[in-house]
Each structure stands twice: as structure tokens, then as C-alpha cells.
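Taking the form predicted on its own, here's one chain by itself in C-alpha cells.
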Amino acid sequence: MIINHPLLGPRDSEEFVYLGSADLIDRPDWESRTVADDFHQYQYIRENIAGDNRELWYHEQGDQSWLLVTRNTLTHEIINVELAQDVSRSMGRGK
């Protein structure tokens, strides 16, 4: 499998480690009233999507990159590649 990198390129997959789903990004309020609720489902509870899924990929054997992948786990074709970073940023997380 190849994951176009946004800044390097075409590479193969077997220069990044999969991490999992991208909702790992949105991290839970610690200071809510359910923080052991909201953790424990952040930590432990996953949905096993079959079709288009947004995915963490670290590379590992490159530049050391966290991208978020959207990836069909059906068929593995890959829809989009970004930095995660941006996408943190996008949503108000990380400076």
C-alpha cells in the first residue's frame, strides 16, 4: 500500500506504523464532571468501521510524522492524506 505523503511524496506503508483511529485526536476534557467515563471510552471503546475510516499512521522510517490517513478498510484504497498536526490545529488543538 502507498501513502502519498503531503510532504515527501509517495511512500510505502511499511515506512509508517498504524496507530488507529484518528478519534484519538480528540482527547477528553479532563476537567469534565465524567472525566473516568469519557477516558475509558476514549481508551478502550472502538468502532470496527467497514468502509471509509480516518486512521493515524506514524512514520516511523521517514521523517517522523503523524498523518491522519482516510482509508477504505475494504478495498485499502486511500482517499486522503494529511498532517495531523494541521488537523489538530484546525480544530483549536496545539499552537
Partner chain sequence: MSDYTLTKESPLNGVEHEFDGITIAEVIDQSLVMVAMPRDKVDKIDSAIKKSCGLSIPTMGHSTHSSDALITLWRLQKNQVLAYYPYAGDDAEADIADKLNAPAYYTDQSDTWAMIRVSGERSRDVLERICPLDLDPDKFTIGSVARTVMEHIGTIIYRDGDDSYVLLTMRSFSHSMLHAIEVSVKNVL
Second form
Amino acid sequence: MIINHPLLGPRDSEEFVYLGSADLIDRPDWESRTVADDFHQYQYIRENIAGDNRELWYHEQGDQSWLLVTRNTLTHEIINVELAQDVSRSMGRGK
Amino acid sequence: MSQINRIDGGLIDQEKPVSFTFNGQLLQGYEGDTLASALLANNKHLVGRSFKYHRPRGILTAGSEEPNAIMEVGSGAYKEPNTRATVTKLYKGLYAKSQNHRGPLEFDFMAVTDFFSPLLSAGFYYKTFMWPKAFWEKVYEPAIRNSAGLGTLSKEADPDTYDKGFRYCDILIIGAGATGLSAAITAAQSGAKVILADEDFVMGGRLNSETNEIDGLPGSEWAIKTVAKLSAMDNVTLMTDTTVFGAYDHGIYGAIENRDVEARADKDKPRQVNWRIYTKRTILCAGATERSIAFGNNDRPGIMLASAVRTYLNRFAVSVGQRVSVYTNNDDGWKTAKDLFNKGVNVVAIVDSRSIEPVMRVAGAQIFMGTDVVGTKGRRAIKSIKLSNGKTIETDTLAVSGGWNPNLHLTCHHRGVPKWNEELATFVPDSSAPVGMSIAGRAKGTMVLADAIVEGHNQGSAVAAELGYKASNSDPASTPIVAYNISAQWSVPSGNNRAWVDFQNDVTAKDIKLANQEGFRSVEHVKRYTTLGMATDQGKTANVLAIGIMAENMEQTMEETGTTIFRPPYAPVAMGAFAGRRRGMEFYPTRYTPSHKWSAKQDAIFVEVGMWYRSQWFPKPGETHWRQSVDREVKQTRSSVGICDVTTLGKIDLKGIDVSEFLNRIYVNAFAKVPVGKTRYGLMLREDGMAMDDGTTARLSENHFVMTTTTANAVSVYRHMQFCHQCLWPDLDVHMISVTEQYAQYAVAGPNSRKLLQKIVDPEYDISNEAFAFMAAGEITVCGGIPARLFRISFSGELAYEIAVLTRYGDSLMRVLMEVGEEFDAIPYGTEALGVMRVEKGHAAGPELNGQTSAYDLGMGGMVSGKKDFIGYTLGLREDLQRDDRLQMVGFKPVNKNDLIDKGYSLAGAHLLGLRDDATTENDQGWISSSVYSPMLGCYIGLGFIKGGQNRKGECVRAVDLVRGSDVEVEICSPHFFDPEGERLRV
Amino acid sequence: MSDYTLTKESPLNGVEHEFDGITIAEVIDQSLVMVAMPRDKVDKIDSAIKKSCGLSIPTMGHSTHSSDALITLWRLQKNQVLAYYPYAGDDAEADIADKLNAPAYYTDQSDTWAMIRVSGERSRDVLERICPLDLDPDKFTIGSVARTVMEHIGTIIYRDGDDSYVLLTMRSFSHSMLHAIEVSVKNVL
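May I ask for the structure of the form predicted together with the partner chain now, the form predicted on its own having been displayed?
So here's everything in the complex, that chain up top.
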């Protein structure tokens, strides 16, 4: 597999480590009234997507950036690769 | 009897004889021969016995699809079974033996199985060896293994070496026949970077086997000229003897380059190179493979595919027989008759199953149209054929052509499904080929050479243009159009004679019929029930024929019957080639600590910790048992001073204005207010509330921290921290980098550790207990100005320090510490003593941080802050994780101190049971996770988990080890066995 | 004056091997310092290093040189550069901070990495056995730098000449890396 790194271009998947769903970026607020449910959902509940799946990969043997990779689980086609920190910021996360 | 079948010409060098050995007989071939062609030149038709029935078998093909001529090549440890003679380049001293016979090849004692063949039909394993069940492993299987099988292994380690490599190109062209060469030329002329790979050791494909004329030259000469043109271009890489065996995701291809001949000449050279080829586009020009026709006794030596007869004749200058017959269902088979005739070989008969006008006339040959071969005679070599019109014809060779199947395997490696083409009577690739792959020539079903050349030519240019290169405007090579007409013919009614479909697995048309009758209708099921299409040839000559027979049996179309799934590898790949260099000590790289050289000099025993080599203990002269060394190291450290290399602990340098806030969010305890010059112990959880790692973090200045992690988790903790920073809080000003290798770090532990260090720490730094108290950290200099970091932290429970210097000084510092330490009898200690001391102190480590333990389970609930969010906070609060009856970490010591002493093993792994409980899973209360002999307490002690342990101290239970056979009464106690108040580390 | 002295050593003791068309040699007395760039200070750093040394922040995968050609900056990550320059002192961190005079965070990495130069006309033939990156001379141009994995060892590769590449691996792996290169040479030559 090859992941087209947004900063470095195509790199072999051997350089990367897979984590899981990109939902993990959206870590709930610890002071929310529904915090227990929120964290349960965040940690454990995943859609088993047959199609375009947004997932986190870490470029461990490269620039050590976390990437949000949109990959089709049926064809392995990689549709999009973004820096997770950019996505995180665009979701309103910062400090 | 020397090469009696050799004729003039061919693409071999008849000036250069090459000697080799087959079944103990010294034979001669020529340079450019394959093992198969050299055997045929020497009139060796019988080259093996079949897998199941031990039928005599001869060479069927001239390529990688060969089912019969598979041999043991090489001797001693070099022996490799199942080597296809048809693709083995002949070299001097090649040593080959035929397979699957007991006794000589000509008189196989196991051939008797052939007469029991009615008992050995499809599924016979399943039917025959059902009962009694116990017999399978001890009687049936060994017997079957002994009588069947494909060659034997040397049972020695493979002495050959293998390598791998990575190559990149714009366009990979697979197959260097007329189509591939045409594609390569236009692709390369456009400027694209091209790799042209061919499984043969000579490029040219079928051009080398045929008598085509291209651009006014013999095909093989045109190929040589074209290859020369390509090899002169900088943007072209030619890879001969290289089989592209698999198509993987995103344009990655696996290819094996065979360098047998080189490796035989120089044993240090790799025998094969496993290439990973990264491509933007691929053009598959893999050609086609001829198939046979199933008729009675169609497997005798001397019955050969018609195309193979031409290959041996034209390329290798071998006439496989003197009186040859041809049996075909298509025009192509007639070429064999023509080529033989032109070389002066007698063609006695041409039998064509089609009721059409003869394709040509061949002087001296009887022609039978609308006729089939229904049987043959001759046990070890064919003597005659019987025709459907009742005639018998004496012949010494039968060339059979059942038509051509495109080599579309690679198009299906991403689950592509071929489609049926009625006109060509074969499967052709459909549009489901891997992304980036296009197909040209006969691999696509373009069977007419002239068309295939144009197709290759155009695709090479078009694919290059797609990639932005300027299309080539050259003209395609020209060759006369030769039609290819075929009418499918799968099997011929042959009475009681068996008609073979899969030669390698001894599957007959009747076996397939039986399988179908017994309800196996899916092609995948038939394959597994009959073993059709398995083993080294993967049914390359058999599968389509079998599908044709199945379709007839079940009265359905070829499309409905379908093919089995194609998977890599396309052709067999030696396991060694996948292992590559990763053998023995080179399975993984080795990491050495800064004190390694010194430790090796002390005869340290090393232990692998991940990739690291760490000193496990340092035996002194006279010590004969590891425990003697370890007990001494512990006692000496606790009574004076010991030194241990702890460089392997992960060290992460953190800088930035938000680092303290960041640490506060990843540790359960408070880090926001750690003062400069202090170290704090920290526990990290996973988000699910389970302990992930622990370590110490020192604040060296306002915005500069240095963290340690456990050796095992150094990489994963760093990754986790990057996740937290980049994904969760990207705007925190935190910059982290691993400094694990930047500093050599030694633990200096024991009551004399300060005195020792004071001798090397430069005098301007006060490290007295007052100035540099427990948990202090600071940047100092040693030995006259060498920068160092000093941390007053203790894993041993003693007054202890960890001192770090730039790794360049690591070896030297170890030597200096030992030299300075002489007056205190300082000793080095290894990971065993380290482990003993940590268990004596009740520190959790790897066996306790096992992914199932919360901070509370580890007795560290008190550390958990309730005033802040941190990773693992919310889910760690879940009710079930707080229950009193969870498995909690506590200490265990034997009620009778002498227990296990005589046995010499610890409590580790023992399960905990009530005093009167039976040792059953239901009664299991927990287990001992870490256990050591404590020289300080004079008994074995352990850390472990037991239900509600923290409230059960003082209670006695049993530690039962059913594996080693011990049952010891133990008392549940505090895990802090030694110096429970921690007085020793604060002095 | 201390009674004891510490002596330094390079990871591979300055190893140098010559083969037909290939030279393998440890690069010694070079320092490597990580220069971390806070997000809001990148522009300031860029102008500061221009002023102090005539440097600029390189684009990803490339390098820039100071006006005296001594300091090379490598860009392997978005928010940091590595300063690679001849310096054998123990205080490279302070030294480069002083030289660059830019509002960045500096962390010495000189002892983290072992550096091996592979040079000669067959260098790419040797490297293609271990390096998964495309080293086509027109693509991985002189001055290109990348971090990848070779033989399971995290490795930085920097092209510092026509046929010259510097491989950096973590110091503890240096013997394994040297061995890997030597095996490649043996297999290829």
C-alpha cells in the first residue's frame, strides 16, 4: 500500500502505523453532562464501514505526523490524505 | 549416447558444452539450454513419476507452467525439490534428480499404486481414511506422506543467501515477447522510465520458439535487436530471469530475480533477489499458455504440448522425436507440423478434432480431420496412438494443442474475474484488472501476432502519454498476419482409459465427473475435493480444461462455471526469497547500549529486550549459577553501590511554554506545578482507564522537561504523545523529540552512591542530601567540565541516582564509574538484579502493566487527580473499574520461607486458590505476575493479582503451579517487601 | 581539576571501507541539532536565520545552506528543521542557538545518530537493496533529504553529492546498519 503524504508525497505503508477511526480526534468534553456516554461512544462505538473510511495513520518512520487517511475498505483506494492536526484545528480543537 | 536428439541451429551455443548430472548419469548440454532441453537432447523423456499413481511422466511444456518435469536440483543442503526443469538454466555441474519414485525412475516400486487407482479417486483421503480416527495421525498420514508428495527436503538449513530490493518506474512491462518489446520501445521513446521484466533468461518470449518474421528479420533476431536498442537507453531497466509474481495495492509488484547460475559459481552471491517494484502504470504482456486435451492415457512420456515441441525444435535445436504426430483443435497446432517438416523431422500424422478443411498439407503426414485421439500405448514412452476412427498410428511423439489461455493471472490478483470468450474458447481479462494495469497481446486474448505487436506498440505510447510523456510516433513492427481459429475440445470419450486433466495432481476427467456427481458444483469446491489446480504449477495447463469438463458435466456455460480465484504468487517462490536477509541474528537489527563493549569484556550475559541487548548479570569467577551472581549483585548494591546501564529507558525531551499543561493531561497525577530542578513519578493511562506506562519526568527549566518511559514502551508512548498533541490539542506549544540515544544513562544505586558520584561531579555542584534531595534533577558537569544530567531517583529503593552524559562519553563513563567505585567495591548489575530489587520494592513493571490493570488495581488510586481532565480520567471512573473485588496488585510471600528453595524456581505464573479449593478455573482467584528470590528476605517473593487483594493482607492462600507442579501456601502482603517506609532512599 | 577524564568515541570508530566503485565511511565530528519552530514564529525564525547566517527554512525533503556553506538545514518535519554542521564540541545546542540567533527551541541530536556516507558510482545500486525510496538522481536531487526505514531501522538519507549519500541511523543501531550496507556491497559488486 502507498499513502500519499500531503507533505512528502507517496510513501510505502511500511513506514506507517495504523491507529483506527478518525473519530478519535473528536475527544469529548470531560465536563459535559453526558460525559460517561460521550466517552463510551468515543472509545468503543465504531461503524464498520464498507466503503470510504476515515482513519488515522501515524508516519512513524517518516515525519512523525498523524494523518487522516480516507480509504475505501472495499478497494483499498486511498481517496484523501490530510494532516490530522489541520483537521483537528478545523474541528475547533486548539489548546 | 550423447545428445542424439540435437540438431543444428537454435539459440544455444553449440560451441560451449555444459556438463550436468541427472539421476547419477553425467550428461552434456550446451550453453543456453534449460535442464529440460538438455535432457530431451539426450533423449531423456521419462523425467519423473506422478504424485499419486507414480505414473511415468515426461516433459510436457517448455515454460513455467510445467506440471511434470519437477526435480530435486542441487545436492546436500543445496538441494531444492520441485524445481521446474523447463525454466532451470543449465549450468556446469548442475545436479538433478527425478522425484516421486522409490528405486530407480524406470522401475518405481510404488508404481503398483497405479493398479489400485479405482480406490484412489477424487476425495479418496476423505472417504478412505475416516476410520478409525486414531489411525489418521499415526498410520494413514505417514504412509500417504511417504508414498506421495513432491520431492524431499534436505532437512538442512538453506546455505544460499537471498536479497531484496526496491525499484521504481513509470511503466512496468511484464513480459518481453513481441508485445512487451513493442510496448517497451514506444514507452521508452516517450521518455518514461521503464522496467521490462521477463521470467525467461532470454528476452523475446515466443519469438525465440517460433519461425515468425518481423520487419524482415527472424523473430528472435528482431527481439535481440530490440533488446539491444532498449538496453542502450538510460531510462530503461531490463530484468531477465525475473518473474513478476504478484500485483499488490497501489501499483506495487513483487518480482523474483533468479541468479542461480551466479550463486552456483560464487557461493557468497544471493541466489534470488526479491524485488518490490513501485509503478505508476503496468502493461501486462505475459502472453498465453497452451493447454492439452483430455483423452485416454494422454500422460505418457513423449506426449507434449505442441508449442513446447516447437520451442525445443527452434530455440534449443532438439528434435524431441523422429516420428511425430500432432493432435490439435486449432490452427496453431499445425505450425508444429510445419516447423518439424522444415527441419527434416518426420511428421506421421496430423489429427484435428475440427471437421474443417485441412489448414495445410505436410508431405508424408496423414491428415485426419474431425478426428480425435482416444488412446495411447507405451508405458515409459509413447509408442502409438489410437484414433476415434479406429486407426492406430505408430509414433514416438505426440504434440497436442488444446488451444491457448491468456496469462491473465496478474489481472485477477485484486479479485478480478476473467470473462469467457467463445471465439477464442478461453477466458480473457475483463475490466477488473488492478488499477493502473493495462493488458496487451495474447495476455489480453489478441492471438494474432501482427495485432498483438500493434497493440503493444500503441499501449506503450498511450500509457506514457497518460503520464505526461510525449507519445512516440514510430511505426509498429510488421509481420504477416497468421489466423488463429479454434473450436473448443475438452475431453474425448476414452472408455476405461483415464484421461488426465491435471498432470501434477493426477486428476482425471473421471475424477471431476465424480466430484460433480457427488454434489461438488462450485469450481472452488471441486478444486479442493480433487486437488485440481494445486501445487507448484497451480493448474496452469489444467484449469481451463477442467472448467470445460465441469461445464459439460453440469450442462452449464463456461461463464457460469467460472474460474477459481487467482492469488499471488504467479509461480513458486522459495521461502528463502521472502525471508531475504532476515535470518538468524539478522531477523531484527540489534541495538547495543553504551556500556556494551565494556560489559562484553566482563563476560556479561546478555538478554534481548526488544531489539536491545542488555546485560542480564555479570558472573564473577567461581560463580556457577546465575542466582549466585544476581544475589551478589543485589546484596552488594544494597550494602554499598551498584551500577546499571539504563540507557534503554525511553527518554523524551519536551520543550515549549505549554509542556507542563500537556503533561498534566497525559499523566493521572498533577504536573502543572512541578518545580524546576525536580523529578516527579508519573502514571499514564490509556483512554479506557487502563495503565499504559509509567516513568519519571524532570523539569530542567521553566519550559524544558525530560521524560523517561519504560524500555518496552518507549516507541508507543512517544507515538501516543504525538497523537495527543497533533490530534487533540494541536495548538499547545509543545515540541518533543526522542533523546533516548543522545544520552548514556547509568543508575548508581546504594548507600555509597553519593560518595562515589562526588568523586566525579565537578566541585561547583553540591549533591549533598540537603542540596540535592530525593527527586532532585539538575544539569551539572563531571570530570572537569563534561556536561551531564543528574537525577536523584531510585528504582532499587536505595539512595540512588541516574547520571546521563552525551553518548559519546558513555563507554568512558562506565569505565570511570567502575574505576572510581573500586574503593567501595562497586559492582555492575544487570537486569536480573534490577528486577529483584524492583520486586522487593513492589514497583509495578511490564507484567503488571499488562493492559488490564487500572491505577486502582495497581494500588496507585491515591495518585489519581480528581481535579483535572487527563487521558483515561472519565473511563477510569467507571463503576466496574472501582469495584473492591477486582483483581488488585499485592505482594505474596510463602508462609514457609523455605518453600520452593529446593526446587529452584519462583512463584511466577502460579494461580491463586483458597486453602481448601480444588485447582479449577472456577476457583481461580488470581495469579502471580512477577516473582523472584529475594536475597534480602531470604525467600521467594511475588507480586500478583488477587480478587480484592488490597483488603486481604494477612490472609493465606495457595499459589498453585500445575505446569511445574508446586502448591505453596502464601500470605497476601504489602508489595513493599523491603524497607517499606522508604527510609533508605532519603538519606 | 578532576582526577578522572572522559574520552569520547564515535559510534563506529571512524570506520572506512573502500570497494570497487563504492566507499563506506563514518562521518565524524558533525553535529546535528533539532530546531523546533513554534507555529507562530516560523516567519520570525526564517528572517532571523537569514540575517544571522544567510539561511532560509528549506521546503519539505530539501536542504538549505548558510552563506559560509557550513551549516545545512534539513526539513524533515513541518514544525522543525535539523541543523547539520561541522562541530565537535559538547555544547552544539548552545552553539547553534548562538549562531542562528532565532526564537526556536534547540535540542542536541548529535549523539543520537550515527552517520555513514555511501559514495561512489555504484552507490545507488547498493542502496536500492535497502532503501525503499526512489533514489532516481533526477528525483532525489543533490540536497534532498528524507526519513524512512531501512532494514527495520529508522534512517535519514541525505544526498550530499552526485554519487554520495549520508545515512543516519540511531546510534545503537549503527553496527546493524553498517552490516546491512556491507551485505549490499557484497551482493551487488
